[in-house]
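What follows is one chain in structure tokens, specifically the form predicted on its own.
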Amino acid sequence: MKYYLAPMEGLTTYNFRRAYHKYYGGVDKYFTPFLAVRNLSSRERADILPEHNEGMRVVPQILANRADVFLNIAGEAAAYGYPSVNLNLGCPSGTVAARGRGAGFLKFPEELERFLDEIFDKCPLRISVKTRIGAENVEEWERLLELFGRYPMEELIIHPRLLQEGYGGRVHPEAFEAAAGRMKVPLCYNGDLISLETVGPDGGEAEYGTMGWLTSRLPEADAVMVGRGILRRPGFLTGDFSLVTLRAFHDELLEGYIRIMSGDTNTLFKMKDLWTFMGESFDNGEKHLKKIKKSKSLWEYRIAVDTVFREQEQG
């Protein structure tokens, strides 16, 4: 089984990827947070610079509903030596979907078809697609599968939920099964993988959200994309849950953001955002998270983090 790091806007940037790869690894492909502007900003360009992604297999992800925008960004990726890009048809964010991008593009199959015709005809790179199974009802998936099956995509990454479902409720595994019966390209599963356990706590059938559930229910998956599971427990893939590794990973992240960001406020925003997930690596995570969120300077933040790790060690 291959493992991919999901693109999470503002979180899995190159600073995170480099630190994660150094201290944990276990990821076969790292997907960048989406690139959405025809002329990339300095921040977006920095995220895909080859020197910021050395030693990793990185795939730039593109969020677009206009072929010229997609092709322009893909051209920049090609100039940096990337062999492939990923099309985002999966983001359920309200602001993204309202503009007909991400999973919102699935509402307009005719426009999507014209878009796919052009990018697959003109793009100099291989294209993979990350998608949801429809916007409002699962019956949409049949038409989407018929459409996707026309193109020589490198890979299809499926989050088997609808746009309107966001990240709530259980996924629709039958949609992934339908794709396995129709598509002739590698398939990657994305959604709710929170444990690599292969059996249940009583030694019986594996629970939903575990690797055991996935491999027994969806054996056709060639790869798995994990996002929130890795952010919550960085040792998710390697089984390294030691505080020593986590602290080293945290400190490298922090120092990287101090170098990149302008001022304490921006750095603290980044780190606090990560702690909303990473706090789950600790006992009494909510209590620790409150201490960290109260910090208003890097000095206060460092003291709060020291306290969190010290209390965890003593506990």
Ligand SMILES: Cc1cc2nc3c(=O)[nH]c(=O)nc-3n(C[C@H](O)[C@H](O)[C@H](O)COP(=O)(O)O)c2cc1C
The other form holds:
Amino acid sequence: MKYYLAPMEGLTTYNFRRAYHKYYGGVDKYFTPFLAVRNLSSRERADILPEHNEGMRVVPQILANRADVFLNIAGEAAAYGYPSVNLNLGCPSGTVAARGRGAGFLKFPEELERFLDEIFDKCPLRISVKTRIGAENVEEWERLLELFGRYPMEELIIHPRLLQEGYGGRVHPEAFEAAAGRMKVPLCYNGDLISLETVGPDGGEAEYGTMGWLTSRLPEADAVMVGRGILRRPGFLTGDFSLVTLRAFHDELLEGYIRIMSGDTNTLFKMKDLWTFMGESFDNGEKHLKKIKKSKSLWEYRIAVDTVFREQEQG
Ligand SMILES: Cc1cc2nc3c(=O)[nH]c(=O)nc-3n(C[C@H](O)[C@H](O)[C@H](O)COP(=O)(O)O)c2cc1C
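Please give the corresponding structure for the form predicted together with this ligand, as opposed to the form predicted on its own shown earlier.
Every component of the complex follows; first up is the chain already shown.
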């Protein structure tokens, strides 16, 4: 099985990817959070600069519903030497979807078809697609699959939920199965994977969200993309749950953001966002998270983090 790091806006930045790759790794491809500005913003450009992504296989992701915008961004990626880009048809965020981008684009199959025709015709790079299975109704998936099947995409990454489902409830595994029956390209599964367990707690059937569930329920998956599971427990792909590694990873991230971000407040925002997920690596995560979230300076933040790690060590 191949593993991909999911793109997560504001979280899986190049600073995160570099530190993760250094201390954990085990990821075959890293997808950048979406790039959406026709002429890349300086933050977006920094995220894909080759010198910020050395030693990793990185795929720039593009969020667009206009072919000229997609092609312009892909052109920049090509100039930096990337062999492929990824199209975002999965973002459910209100502001993105309301403008007909991300999963919002799935509501307009005719426009989507014209867009795909043009980008697959003109893009100098290989294109993979990351998609949801529709906007409001699982019946939309058939038509989308028929459409996707016409293009020579590098791979299709499926998050089997509808736009309107956000991240709630369970995924629709049958939609992934339907794709396996129809698509000739490699398929990547994405959604809710949180552990590599292959059997259930009592040796029985593997639970939802585990690797055992995925391989028995969806054996057609060629790869799996993981997002929140890695943020919650960075060691879950490699099996390294040591606090020493987690601390080194954390410190490198922090130092990176101190260098990159303008001002401590922005650095704190970044780190606090991450703790929303990473707090789950700690027993009593809630209590610790509060202290970290309340910190107003880097000095307070460091003390709160020291306490979290110390208490966990003392166990
Ligand atoms: C905070 C946040 C930001 C995200 N940003 C992106 C993004 O930039 N591009 C994208 O395709 N998906 C984005 N996603 C969706 C994830 O890539 C992934 O599809 C989703 O989290 C489900 O996978 P998981 O259950 O392994 O986390 C984001 C999700 C979250 C929670």
